[in-house]
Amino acid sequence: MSSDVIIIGGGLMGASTALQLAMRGCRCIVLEKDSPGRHSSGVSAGGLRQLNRDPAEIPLTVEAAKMWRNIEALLDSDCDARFPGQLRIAENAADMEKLERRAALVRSLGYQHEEMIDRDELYRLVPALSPHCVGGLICREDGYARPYHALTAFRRKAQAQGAEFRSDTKVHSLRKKSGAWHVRTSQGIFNAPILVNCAGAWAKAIAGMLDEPVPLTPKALMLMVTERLPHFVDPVMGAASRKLSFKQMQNGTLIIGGALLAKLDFAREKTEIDWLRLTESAATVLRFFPQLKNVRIVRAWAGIEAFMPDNIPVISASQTCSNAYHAFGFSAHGFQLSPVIGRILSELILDGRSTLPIEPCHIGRFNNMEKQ
C-alpha cells in the first residue's frame, strides 16, 4: 500500500502528526504494533505542564499551552482539559531559594509564566495543605487533561482529514529504493517517499534500521489512583525537594505520581508494579496531605516510556537518510507537547524547517556518546 507519509507509532506523536500533515493535504497512513495509546501515550498522568521544563523544551511548552487552551478548535474535543495551575511547594527556606533560582532563570530567558508565592497565597490556593510550608512557585496557566480522551480525539481528527491508521503492524524492516522508503510489517509491505519515527520506547529499534544509534532507555513509570474524595484541591501539586506528582480530578480521585519505577521485561512487554516502593509516593503525599492516611488506593499501573540521557526528547530530521525524520525520548513528559510536535514535524518535512527553536533537540547530539 501506497501514501505520501509512513508513521510509525500510533501514539499522540503519530497521531498529532498524521493529523498536522494530513491538513496540510498529505496521505499519511500510521503504523502501530498494539493498539493507539498501549503504552505511554494512553496510560500518563495528564499533565500540563510549562513549569520546571529544561530550557531546550520552554518555547515548544510555552507554545503548546497555547494550543491546549484552544484544543476544541483543533481536535473537536476538549479532552477534559482544566487549567488550576501547577505548583511546586517549598517546605523551607532553602526550598525556597531553589525556586527563587529556577523563577530567575526563567526571566533570565525572557518568560514570565513561572511565579513565586508566598506562605499567604500557597494556602489561599491550598488551604488543606499541611501548615509547615512556606511558599512555592507557580504557573498559573498549567493544568492537566485526559489522556485517553486527547489520544482518541487526535486519531479521530487525524482520520477525519484522510489518515489511515493500521494497529497490530510491527514493523520489521526498512530500506529505501527509488526514491521511496518500503516499510515491510507484519501486514505487508507499506511504501512512501517520507518517513517519520514517532515509535516512543521502541523509536531506538526504527533509529537502527536507518544506522543511527541513540541512548534511548525503556523506562515505566508507576502512577497510582484512589477512591473518589470530596473536592479539596485546585492545583496540579508538585515539590522542590520530593518526588511529586498529585491532583484530583473532576471525579474526585488522585492521582500520584512520584517518578518512581515499575519492574520491566522490556522483551515481553511487561511490567510489573512495585507496592513497596510506592508506599514512598504514598509517604510524601501525607507529608503534605496528612488527612488522606485512611484514602485507598484503588489501582496502579505503568506505561513504558523512552527515555533519553538528557531527559530532552529527538525531534529532528534524520542525518543518515533523507526524508526520514524523528519525534521520540519524551521521557515521561511528553503529553503537554503533543499538539505543537505535530506541528513541528509538519513543518520540517513540508517546509524544510521548523518555526520553533529545535536545535536542542537534534538526533545529532548522540554522535560522541555512541562513539565511545
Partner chain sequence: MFKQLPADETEIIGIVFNGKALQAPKGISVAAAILSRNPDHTRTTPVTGSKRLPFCMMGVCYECLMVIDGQANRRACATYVEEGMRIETQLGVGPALALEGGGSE
Second form
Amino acid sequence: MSSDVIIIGGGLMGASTALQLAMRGCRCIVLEKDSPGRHSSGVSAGGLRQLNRDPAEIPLTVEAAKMWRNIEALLDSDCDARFPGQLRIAENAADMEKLERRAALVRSLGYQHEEMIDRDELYRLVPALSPHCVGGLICREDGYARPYHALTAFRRKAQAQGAEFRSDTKVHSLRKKSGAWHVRTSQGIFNAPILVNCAGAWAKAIAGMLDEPVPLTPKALMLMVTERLPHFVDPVMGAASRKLSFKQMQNGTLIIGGALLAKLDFAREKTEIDWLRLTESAATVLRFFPQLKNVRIVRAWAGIEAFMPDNIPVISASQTCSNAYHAFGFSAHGFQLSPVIGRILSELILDGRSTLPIEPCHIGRFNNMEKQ
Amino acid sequence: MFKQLPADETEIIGIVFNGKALQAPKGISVAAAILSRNPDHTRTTPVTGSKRLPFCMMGVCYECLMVIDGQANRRACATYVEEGMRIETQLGVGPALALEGGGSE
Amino acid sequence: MNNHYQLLVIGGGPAGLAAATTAAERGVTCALLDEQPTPGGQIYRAIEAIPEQRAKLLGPEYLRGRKLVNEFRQSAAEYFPETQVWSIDKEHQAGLLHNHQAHFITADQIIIASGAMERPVPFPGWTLPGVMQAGAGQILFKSAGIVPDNGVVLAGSGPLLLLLAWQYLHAGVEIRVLLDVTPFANHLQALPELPRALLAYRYLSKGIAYQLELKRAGIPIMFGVSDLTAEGNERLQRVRFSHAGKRKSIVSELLLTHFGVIPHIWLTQAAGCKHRWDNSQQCWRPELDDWGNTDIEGILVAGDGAGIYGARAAEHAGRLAGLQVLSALNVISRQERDQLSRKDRKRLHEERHIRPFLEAYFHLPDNLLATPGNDTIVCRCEEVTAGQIREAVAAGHENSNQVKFFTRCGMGPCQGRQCANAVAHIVADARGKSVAETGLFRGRPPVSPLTLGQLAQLPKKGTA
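I would like to compare: after the form predicted alone, may I see the structure of the form predicted together with its partner chain?
Every component of the complex follows; first up is the chain already shown.
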C-alpha cells in the first residue's frame, strides 16, 4: 500500500495534518494503533485557550484562535465550539501581582489578548463565585469545544479530501529503502516517501525507530464530569495559584480538571483514577463554588498524553533522517493548537519552511540533555 | 396503576410530596411510597423534558431521580422514607443553583 | 467501621450472605456492604420484616432466604446496610458511601457478590411512564406490598415472568395478558439440552405447574409474540404486538417486561477484572476459576454477578468463595478447603444442569437485541435513538466506545447500564461483527455517583 505521506497516529494532530496535506493534493494514509482519539485526543477537556501559554507558543496559539473562530469553514462542523472566555482567578494581592507580571510579559511581546480585570468585572462575569476573590486575568476570545467531535470533523473532512485512515494498525518497524519509507505494521506494509510522527505518548517509540531519542514522558491527567446542572457559569476558569480547570458545558455538565495524575501502567495502556488526589480537585472547586457541595460526580477518567520536560511540543523535521517529521509532546494543552499544527506540518513538508515561528519547538533542543 | 395491599402492623410515618403531607409505611423506598400514590411522573428528562416514572426499582437505571430534602438527582428507589422527608418531582436538571457569591447568605 | 478487614463482601444477596457467614464462622474479620436497608438481595428482599401473609404469596423459594439471613445475623460478620461502593481497585481499596459520608477501606480479600440486573432491551415506547421491568414489580411487591391496581400486561421471556404472574395471581391482581416473546424456533434449539435439564426436574415441574395454574385461572397467555410496542400520550395507554400473523393491541396503564437477567458487572469492571462475552447467556461476565477467583489476586466473584445460575447456585458459590478466602488467608489448608467444599460443589453442579436448556430455550433473537426501529430510544438518560447510533457507525465510529464519545449514549447518570448491551448489539449488527468485537463501554468510575462535598472531605494526599 503506497501513498505520498504516511502519518503515524490518528489523533487530532495526525488528522489535522492529513487534512491540510490532502487539501494541497497529497495522498495521505493515517496509521492508528487503536481507534482514532482512543487516548488524549478523545478525552481531553477541550479547552480553547490562548491564556497563559508559554511565550514560544503564543504566535501559534493566536493563529490557531483565528482558525477556531472560523472552524466551520475548515471542517464543515462547528465542533460545538463556544467562546465565553477563559479566566485565571486571583484570590489575594500576591495572585494579582503574579497575574499582572504575566499580562505585562504578553504585552511586551506585542500581543493584546490577555487582559487584567478587577474585582467588579470578575463578579460581573462570574456572579456565582465565592466572594473572597479579588480579580483576574482573562482572554475574552477563549473558550472550549468538544474534542472527540473536533477529531471526527478533522477525520471526516480529511477523508472527503482523499486521506485514508487505518484503525488497529500498529507500527512495528520503519525502514528507508531507495528513498521511500517502508512501514511494517500489524496490518501489512505501507510505503511512502514522507513520514510524519504524530503518535502522542507513543511518539518516543516512533522517534526511537529513527534513532532519535527524545525525553518524552507519558502521563495521564485525570478529569471528572458532573451530572447536568442548571446553567450557572460562563467562562472557563483556572486559578492563579491553584490547580484548577473548570467549565460548564452547553449541556449543563461541569468538567473539572486540575493537572492531577492518574496511576498509569503505560505498557498495558491502563489508567486508574487516584481518588485521594482527586479530593484536591473537589476541594478547590468548592473553595470557589461552595454551592456545588451536593453536586454529583458521574464520571472520572484519564487519557494518556506525551509530556516534554519544558512542556512545549516538538514540531520539527527529524534531525537524523530526511523526509521525516515530528509533531508530539503537547503536554496536555495541544487541543487548541490542533488546526494550526496541521498547517505548519503541511508547510514544512511541501514548502520546506513554516510561515509561523517554530524554532523553540525544534527537536534539537534536547540534544545536550540526551547526551548527559 | 398501583395499590398497597393491606399490611399488618406497620409503623406509619409522615412525608411531604410536592408540598402535600402524606403517610407512608416506615422502611419502604421513596420510589415505592410515591408510586403507591400513582403520580403522573416523578421526573422530566433534562434533554427533551419527557415524563418518566421509576423503571427498575433496584438502583440501576437512574430513572427515579427526584429532589429529596432539597437535593436533586437522588435515586428514589435507593433512598428510604424518613419522618418529615420532603420529596419533589424533579424537573429537568432540577432546581437552580445559587447564582451569587458562592451560595453564601 | 474499621479501615481494614480481612474480608470485604459486597452485596447482601444469597452469595454474599453465604460467603460472609462461612468466613466469619472461622474468626476472619469480615464486613458485608449492601445498598439495601436489610439483608437478602433482590431475591430475598425484605425477608426479615415481611408480613407472613405476603411472604406466603411469594412462594416457598422466597422463604428459603430466612435461614440464610438468620445464619448471617448470628455470625460475627459486620453488616453495613444502605452502603454504596463507588470505587474498587486492584490494590483492594474500596471507596464507599455510608451514612452519606465517603470512606476508603481496604481488605486482604474481596468477594464481589453484586448479583444480577434485568437485561435492558429497548423497544418502542419503553421509556413511557407505566412501562417498568418485571423485577421492579416484584421488588414493589416484596418490599412494600404494592401491586398493580387496575390490571397489568406482562411481556417478555424467561422464568421470572411466569413466577411474577403466579405471584400476582395469588395476590388477586388482574393480569390482562401474558405475552411471551420467546421464538418458537428456540423449542427445537433447546431440545438437545433437555435430557440434562431433566436432572433438575424441580425447575421444569415448577414452570409447568405455574403455567397450568395460570391457564386454569383463565389468564390469556400468548406465545410467539413479536414487535412489542408501548403506546400512549405521555404515558402508557396501549400495548401493541404481533401474534399469529396479526397486529393486536390491548389497553393497559401498566406493562411489566422481562427479558432475562444479566450479571451486574460494574464493580468487577471498575476493579479492572477481565470479562468475556458469553454467547449462550448473551451477556458479559468476569472470567473466573472454579473458586470464584478473578484474574486479580484476592478479588473473587460469587453468585449471579459471575454468570446467571440462580439463587440456590449463588448460595453454594458464595460458600465456595468463602472457603477459598479462608484458604488464601491460611485459616484453613487447601486440603481442608477441598474437603469442606464437597457438598456445595456437588449442589452447585446440580443447580447448573438446567442452565444450558434454559439458555437455549430463552435465547433472545439478535434482531430484538439490536433494536430494529431507528426511532426507538436506546439511551434512556441522554435520549439517544438506535438511528443515531447507526448514523454514528456509518460515520466511521467503529466500536461501542467511539459511538459513546460521539453520541453521548451511555454518558448519563446510569453510566450506560441500560444501553451498553444494546449499543454493542447495534454496532455489531451494523458492522457485521460479533458483539465480543464491538465491545463493552469502558467502565468509568465512580461506580455510583458521589458528590463533590463527599469527595472533598476524604483525607488528602500529596499532589502530583
